[in-house]
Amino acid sequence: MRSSAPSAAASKADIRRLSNAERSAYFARREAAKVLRCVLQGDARRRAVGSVKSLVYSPSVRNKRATFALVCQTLKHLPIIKQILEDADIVNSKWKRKEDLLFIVTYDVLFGQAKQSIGDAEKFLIHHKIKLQSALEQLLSRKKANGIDELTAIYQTGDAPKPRYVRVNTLKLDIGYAMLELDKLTKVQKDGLLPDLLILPAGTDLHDHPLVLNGSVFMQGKASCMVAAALRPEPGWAVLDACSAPGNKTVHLAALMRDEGEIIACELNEQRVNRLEDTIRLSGASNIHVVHGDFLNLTPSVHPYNKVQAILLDPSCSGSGTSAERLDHLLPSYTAGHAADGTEIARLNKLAAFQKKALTHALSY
């Protein structure tokens, strides 16, 4: 995922005009509409490039806490914003090809801080910000709230929050002088069972931390580093990564074997891959080869799988478990009958049947 290029409407010159907060909220909202695009795009196909925050957190976003804010924001208004579009009528065709960067500009228009008109979106939707000001009125009256917040809640429903989560990326950075440094912005903690893992109180917001930026931590769940600490790798084995993306996981097991030996990361999907490198890139880790490839078409016995020793298998599952993590409850799918409905039985269906083969081709090397 690249930053985008300023939009026709916006030249060189009418950036320049605006003040340094106006510049950075106008390429946050053309950064934060490619993330949401990505971010529909995977949960309409219930095939996701990434999470919320992985997308964000990549190197090509700049700006992360404010593109990290507008996409939250934005999909935990979506429905909101998509019925006082509908009511508005001000949509042709031309802005549905654009919707994402619609929605996350009427959002900022109509609940943030987009007041300047430079940009073709800005322009557009404040032109039309009675009617759309209006609509809004009337759903409110319609759905009797009193008013943004009840009427979201009426929309939304959510989980519980949890604590925050980092891994300390051994391969840059000392346990305890990660503590040191996340100190002096909140309490911290070593978790009782894996001692690379630190506790954050639950909403910590690390985006621009720079031991997040640098990659000497990790964002990541309890559950998601205990898939490499039960594989418990050695320095110097040969271990394959089945389904690597977005990479985590894959790093993890590069600190644990202190960058000695081989891993061999596999992944299908072509902008996965892309997102797996940057996560290697970002780690420091250089004991991992990428194969773009479905690992159902490995063969064991050839090289240099052959010389494999352990494998990672982690494969594509329902998610269920890490839905707050991944923010899915701001997702368009996630209502309260959603897992009932035939389209996501036959995805579980799916991912059970791969499940079944990715296992039974593991247990063949």
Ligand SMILES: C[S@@+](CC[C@H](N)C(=O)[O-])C[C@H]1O[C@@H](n2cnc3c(N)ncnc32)[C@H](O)[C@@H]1O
Contents of the next structure:
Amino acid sequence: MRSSAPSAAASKADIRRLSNAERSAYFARREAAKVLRCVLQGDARRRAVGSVKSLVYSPSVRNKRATFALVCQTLKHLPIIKQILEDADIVNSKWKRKEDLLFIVTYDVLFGQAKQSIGDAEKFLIHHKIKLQSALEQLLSRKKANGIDELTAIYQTGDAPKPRYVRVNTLKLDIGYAMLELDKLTKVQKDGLLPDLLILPAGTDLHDHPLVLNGSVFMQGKASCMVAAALRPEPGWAVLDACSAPGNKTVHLAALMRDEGEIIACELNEQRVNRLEDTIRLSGASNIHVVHGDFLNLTPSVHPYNKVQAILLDPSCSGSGTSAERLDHLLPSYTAGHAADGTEIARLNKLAAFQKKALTHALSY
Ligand SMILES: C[S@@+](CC[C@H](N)C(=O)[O-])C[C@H]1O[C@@H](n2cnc3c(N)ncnc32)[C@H](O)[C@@H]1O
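The structure above corresponds to the form predicted alone; please give the structure of the form predicted together with this ligand next.
Below is the whole assembly, all chains and molecules, this chain first.
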């Protein structure tokens, strides 16, 4: 039997009565629900709009830290949350349409901090808290789990967390100085292979750090940094970055070239051209010329392409190698059978065909 619960959206007056912390938690839950909807829809269609991180760190999300934590924790507990909601039998068709908010608030009511009864989802779930807790108790006993961590582990297929890599933008900052600054926050080590790469403990959150915000350091993984380093461009070279947005490797090239010579950064997707231009501005590089177009249509014999000495080709890929960084292991589709899915195979074949074309074109220079 489903029982009804009081249901009213929070009025402005209700929200004004909240303390600052409560208000910020209320809005973080709504921002997290929007991100979760995007992530789950993309995952269901196998067409991600962006990773959890890129969605949370978009300019429209105000309370990034709380939103990120809520999305990650909700995804981590999602199979459990779904099971509890089903067992408690409280979700009617109205709430099915707002499932994302329901998932976030259920996480916060059961395992987090949601105590206030402002907001329709909060009111609804706090009203049913006893039923939810009882469904959780029964689930723990059914799965023979000694607590929520054990239950999560039973449901999870996670990867071990990777350290946080940070590339020092040597156009703006000296490596030693970057180490001193970051050392104030946490333990910092130099990477053994790449001199401009620093290693910080897994989970270090640097998104709001001044060095990141002013482009002195870039949060860039080691594999990504290896590419420009392997090319070893010299100052003064003409280099073509064939598929360049969001531009992390482009600006790494610029740093290795000490902002001398020329980098042509080609990008097909208009929105991503904007991101590329933002990255370039942030890096302070002045030797990058952006071309909005299809790399496959650039003619090697025509100026300025006829003077290109090296090409960095990083075409669109499956993203499977960065799944842990993108937090894909938290998504429902991240299962062992994932690769066998028909849509996935078609997507991979299409990507492979493009990569072959792009490589053949690059080799024609
Ligand atoms: C893997 S991403 C590049 C990441 C980038 N190198 C970096 O490190 O920040 C591939 C990019 O290639 C772009 N792209 C795909 N097809 C393209 C084409 N035919 N010509 C130019 N760019 C293309 C995509 O829009 C995407 O932005």
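Residue numbers count along the first chain shown, from 1. Since this is a predicted model, take the numbers as computed values, not measurements. Definition used throughout: the rigid core is the maximal C-alpha set that superposes within 1.5 Å between two forms.
Engineer: C-alpha of Val105: shift of 2 angstroms or more between these two forms, rigid core aligned?
Structural biologist: Yes, the C-alpha position differs by at least 2 Å between these two forms.
Engineer: With both forms fit on the core, has Asp294 moved 2 Å or more by CA between these two forms?
Structural biologist: No, the C-alpha position differs by under 2 Å between these two forms.
Engineer: If I superpose the two forms on their rigid core, does the C-alpha of Gly192 end up displaced by 2 Å or more between these two forms?
Structural biologist: No, because once the rigid core is superposed, the C-alpha of Gly192 moves less than 2 Å between these two forms.
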